[in-house]
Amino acid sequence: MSRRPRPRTVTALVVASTLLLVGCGSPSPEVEREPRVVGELLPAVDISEMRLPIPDEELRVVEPGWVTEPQYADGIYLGGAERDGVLEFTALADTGEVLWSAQRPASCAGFVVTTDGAGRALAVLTDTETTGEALAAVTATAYELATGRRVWGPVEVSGPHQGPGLVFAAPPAGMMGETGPRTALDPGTGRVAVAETASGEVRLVGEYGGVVLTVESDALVARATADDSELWRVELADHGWGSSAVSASPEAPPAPGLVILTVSDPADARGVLIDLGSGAVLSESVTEVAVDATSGALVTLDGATLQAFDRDREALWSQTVAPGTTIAALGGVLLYLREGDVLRVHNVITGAVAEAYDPGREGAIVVPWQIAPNGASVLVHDRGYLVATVYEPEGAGDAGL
């Protein structure tokens, strides 16, 4: 099983998922599930004939060999690299330092990067064992992302991992066909925060770091998922929405807070953004959207259309763009966009292009995936995913189980 990186849109993965079924229920090897510390540096990689953006180029480069899409939290990442058979997932802090590690069967492992009702970030691993003769059920733990201590699970859910957020259904009886009733877990807690009903008065689009959007009637509501408390509730018609039209979009979320939803009509699908605190609609047009984590900036793709916002959603600039362009990363006041095989870099406050890149310098230009605040970065490259890392730690070992 191999993923390559792919760019997308994405600044902050706070929340995001990734589900693994090849060979769902083919035999796989013994694993280690608990998570073990590791406390080391990976070692840097030659990146002599590699073009990083400049903020990057004097940053120590790191590989850690997932073959997943990582996620980030709180200046860590976790992604998931196939040995011997097995998926290895890492928390890998942004200083390089390998934190701890864990194990799932190559087949059925589905993993998430929360937090909780506190803040908490977690990781959730989804687990699966097979008999002789059928699969067992589905399991998911979470552990706190920092350092691997178990924070609940493994709780039975209702099949395979969905997402967004912590989300599970059943698989269709066949191949093809819809899932099983959905259900969404309280990351805080691991129990049922909210299932589907099979009369469909209720219909879970997702789970966003403790708070779940459901279709109620004709309403999009937001639920606490620690006590199942409504925050709010924006009514459908208002919007010319069908209750039927609104679902997840596979984007992930831009930033904390908010989320990025597709209404579909017999027209067309748009997507529309959210302010996941207020329920404000923010957007009911857009394709793709961005946040500057350092400046707070906001841009928005439709279509041929970019704008940019400033942190209090002022306007600062927009201008018309070819079709098919898209939003390869931003961070650190710094636009990447695509237009075709072409790179183009603009500063996102001002809208001038900026130069990322030193002209002076030879080799394959290497983009950046996701900037974290404090400029570590993904990067994304033909032998796989690259890690920017920010400092060196003054001691490794430290995350304890």
Contents of the next structure:
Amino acid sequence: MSRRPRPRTVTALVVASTLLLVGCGSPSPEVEREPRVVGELLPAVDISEMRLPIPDEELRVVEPGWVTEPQYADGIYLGGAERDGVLEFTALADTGEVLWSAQRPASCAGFVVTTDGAGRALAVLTDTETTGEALAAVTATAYELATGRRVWGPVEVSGPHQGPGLVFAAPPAGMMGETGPRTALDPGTGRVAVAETASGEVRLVGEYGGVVLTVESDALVARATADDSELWRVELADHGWGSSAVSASPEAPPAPGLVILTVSDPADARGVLIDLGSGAVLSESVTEVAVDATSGALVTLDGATLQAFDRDREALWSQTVAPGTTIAALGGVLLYLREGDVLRVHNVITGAVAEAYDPGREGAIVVPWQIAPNGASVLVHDRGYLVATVYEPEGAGDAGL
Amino acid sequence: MLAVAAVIVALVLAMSRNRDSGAEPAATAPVPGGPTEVQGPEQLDLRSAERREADDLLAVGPVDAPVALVVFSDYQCPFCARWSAETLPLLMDHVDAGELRIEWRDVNVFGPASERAARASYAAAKQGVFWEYHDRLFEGGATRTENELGDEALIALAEELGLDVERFTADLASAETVAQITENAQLGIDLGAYSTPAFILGGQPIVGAQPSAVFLDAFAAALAAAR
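Form predicted in complex with the partner chain, following the form predicted alone:
What follows is the whole complex; the chain from before opens it.
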């Protein structure tokens, strides 16, 4: 999978998170918190006035109505839509079937799709609940993404969801940092795997599918959330990084097993690409990264430098691109680049400019945002998010609570 | 002019799909925040980019060599420098064998310093030392800084190479040099060069500083096809 939110969207999310935080505890309409099985196919939307990528033209395109950026794992998308003042999350199979839905108050409700140590995809939804110790504590509950069955929770967390992964932050109140101490949960159980202390000896960077990254003394450390075992350790000095300079990147991980961190120094901030399995630093200067689930090709963008690598990380090609060029999506061996108002698509294996849109077709250009290994994709359109679904044989894919 | 086209990079390539539609990319209804144009490849006879002119000062190898390589480059492009250091010497062996002709075209997508360097290399070519001058601009497989591509530095390099400095200085700024460099750059732009480096080898496009083996394999295939 390659999922890579655009910076503008990330900024919007940060703003949205702030608003949600402010809104915690405010009254909200009645909500149906427990997931409800839906099992209905969304109707196909009319694409006659749209220019879709050629690989998507023959697919059934549906419109889930999400107002939040959808997240994806194992062939299922999770996104939220506001309905009558309530935030309703829907799990959508890549066939276009709504598997289940669950509601949360529109305020203070975060969500994240992750996987536990066994590789099971989970949806974790936050909530606000009154407890004996607090009037409006934030809780998190995990559900099996495919079925909506509860796996653990609700568990009380330190504050609203912050991410990456199952990272929650206490509200700011004179504590360390801008958000107060952070905690990371183990996706498999919901127990606290790492908690920052006021002394700052352990600084939490992020949680990535059961692996939590921390900065401890002079090292970046990866631990398994399940048993706290140390997986690897990278000495900061070996790369010239200061202990306070390493933080999570607003860029989402480009693929399972890869993480982008931000390293700041007095001169500038740069993205660092790390292999989550080994701690190997694959690149110390990236602005964007994407992985093609089909071919395994990795593309890195560093300012005006675009480079492609094969599955074994051998160089495929490299090009200089215009300043401001960004990666819109990568999948199905096609790399979608945005250069201002222009969209250009390259074959990721050869670097060649590919004809990914029918030049004879008119309509609003629809751009892929996330492309799954089987070709299903999330598309961005002026009406919001669309999903190009894949065909599923009749009778397959039953899901239930 | 060139600066306007500076955002354009890369070579129009053979397509992943053959189409007989010659339609221009369709103008579309604007999508808020969305693209309004798709840049696609076009069907071109890429071999037509070969000039095969005996008086081409930026070429090496027999005019009638069985295979020609057209290089679209920029003196501020790091991958162009790397390609010149790593791959070009391997291809020069085939030039020496009379099997390959290389035609150099500076597209100068990085702006004025690149254009200045291209004019300087052409001025050097007028004194018969284009490749020596080119090699020094990409010395060690690296690009020079913008300051090191200033008029003074470029003239100093000509002096180091033993050129007639007065003549070099005049050629550097001459209308004829400007016209030639502009024409060469326009060739790349007309072909749809969206990035550098870009190549046409035996009529087939190769984009980017790909491993040397890619070029050697493509050359071998083109040579076999030409014989």
